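A lone chain, given as structure tokens: the form predicted on its own.
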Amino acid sequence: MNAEPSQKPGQAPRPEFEVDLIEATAIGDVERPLTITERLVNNEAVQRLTILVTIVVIWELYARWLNNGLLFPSFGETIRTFSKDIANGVLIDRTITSLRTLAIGYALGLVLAAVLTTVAVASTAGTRVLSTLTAMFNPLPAIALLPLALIWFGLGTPSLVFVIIHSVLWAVALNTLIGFRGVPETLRMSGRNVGLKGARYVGLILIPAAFPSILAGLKIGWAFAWRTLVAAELVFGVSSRSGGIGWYIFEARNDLDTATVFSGLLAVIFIGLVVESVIFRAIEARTVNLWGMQR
């Protein structure tokens, strides 16, 4: 007798057996609505709020335990100082001054980054130039350029803008270049096959495909610019009668008003949270998340 195709010669056939079907109701719910508790636990806003509340509680408990307002004011005292300076307009004026300078430097940094990236994408030599410049200047702290800024531009807003541009330029240009170079070749060929060239090719193919990297560069550039601005204002932000939030902190430190120092730091943190959680989050929702490029 010939063995079956799936059976080797001399091998005993496998016994047949039957499996009883399991009642589907015993498996459990395939899909069920979440409870209110589960919705709250998995809600991102609730999670962030919980983290912030935890930090505030630890802050308040430590301040009460230390019991020294000169070294570490309580959260309540900081909030009272913050509210007072908001009400009298001092903190608002300083914040607007800083944000105006930041907007100028950030915008100019983005324009220069776009120019350098365009040159780098257009030719191999341009790529080498941008890579070399980035390797040279990206590790250089912007705050180290303050002495040159004072010599070249004097005291005031131009010097602040100069160091902000340095903070933004290299991070944005490097991330944009990496994003463009990481666009798949099949996607590039697809654009060429449908007749896309020049600006339409860049705008419809390269930029959307590289936008996650571009957005990362924008975030990094913003963080670097904001930190650099506050640090620079601590040194010479008031010299042209345009003191920003950094100088607000510096004046409070000279007066040994630690609560006001914490109030200024709280304003810096608050602005950072708003920019990250509102502006950049909205850009992500309308671009890379909508396009399905990241979760």
Second form
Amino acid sequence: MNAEPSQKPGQAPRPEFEVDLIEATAIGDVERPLTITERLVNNEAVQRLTILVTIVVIWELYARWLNNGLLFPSFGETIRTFSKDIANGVLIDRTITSLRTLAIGYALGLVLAAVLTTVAVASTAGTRVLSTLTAMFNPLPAIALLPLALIWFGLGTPSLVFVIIHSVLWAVALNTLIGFRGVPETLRMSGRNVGLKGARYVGLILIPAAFPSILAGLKIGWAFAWRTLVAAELVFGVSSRSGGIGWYIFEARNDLDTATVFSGLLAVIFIGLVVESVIFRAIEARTVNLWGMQR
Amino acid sequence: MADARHRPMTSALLEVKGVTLQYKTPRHLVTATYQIDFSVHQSDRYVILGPSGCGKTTVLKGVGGFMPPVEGSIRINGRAIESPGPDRMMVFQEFEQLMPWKTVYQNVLFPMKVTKRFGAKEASERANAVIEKVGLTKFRDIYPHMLSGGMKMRVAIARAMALEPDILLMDEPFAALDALTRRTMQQELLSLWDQLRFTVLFVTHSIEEAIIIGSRILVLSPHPGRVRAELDAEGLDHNSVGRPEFGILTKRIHTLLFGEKHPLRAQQEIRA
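The block above covers the form predicted on its own; next, return the form predicted together with the partner chain.
So here's everything in the complex, that chain up top.
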């Protein structure tokens, strides 16, 4: 606050100054819309598409260089088989069979996870039960339960649903519980402050507040379920009359029809991509991204 | 403005009698306050002031109904407080009290919707009115993560006020703000009070803030929190920071809290 400029010995004086603002019009508008090229480069869909195209090009080049359709069919060949089987309905049929089983298992798994988590958040004892069960069963591969499921439920959909439930349940329950525990105390208190209790408190405060974690659980659960289902179908799709996509791959392998195996794998990947980058992406954009809870 | 803040002579709205509050940490049972008495009247700007560890936030949680007293009684309008309720809206220090999944407008509307105290149309009108009052009309449909700290705090205050609670409980609401924003917010709170004359129980650890905001100041001593004094701070605001009364009161509170040694700061204020 001293009016005189402070001057230390051996240093040049540092005068105060005021200047007129320099002309800044040369830089253009302070806020300028990005050009179409800039926006395209930043677009997630465009970036993902570029990655896919790159992979396809590498695949095609390698397959042509190898020139052995039995070991490694080219992308073109795979796509031809793929579209042929789509056109004659085989692949669509198989996919629908798989997805139907998956939907049942996934839905039942979510319901069970909801029940288990509700019990777990209600009391400390419940939390202990859930964390112990999760620690026991989460590392247990669903496929390892398949022989047991076959003994209990026989060949067919119930066995598949059983292993799918197993693969969904623990991942979703664990993530939901972690999410609930992570809800900030202030947010909880501001919910209770307006008199929220019980189910309304869980529904209006805990679930939306824990949504990033719940959504992560749903995604992991989905991936586990899809993986488990295809694997299980590979093991015993043989006897069920309308097999799923795993059965489609299995059949093709028996015929040494590698292009069809590839086209089956392509279908598995394609559905995975659609669910992840269309369905879950849309949910994310409308929830956690919009709310600023996740980037 | 100072004259306008004359306190009406009414009976106590909130009565705290002989209240001892304890809470458990994983290793200890902590006695936060010991046999505290005070009463808040209608339209008071009642400030609880004390250093950290004097249990001032715990008192507020007790009044909020989040913590039952071990002994003594807390009564609002003659009724004992048993659980949290919308008649005592709380404004917290943290910014995360707003629901990130709701816009400014939805956040303000939420308590009115949940408590069903107002019809849908009235609730919507009240929400818009109170958002305008805190100057956030332009940000009505924005999500909290895009707001600055001061704006979030304004939303929290608007949300609490829209419900017209019997008493507004504020737990160091401006502590996490930068100095300039804090000053603006203090002024805004005072001018809102000038318009609406709500009752507010305000917790702070800043002597200056206590004098500026408060009409009554309850001074607590730490470990465990006990009442040290209740002082009158009517008519002192930002404009009187440099005035001798302000300095004298600051010094008096400082002596109450820390004994005889008063800080350089108080001396400077007296000289100024």
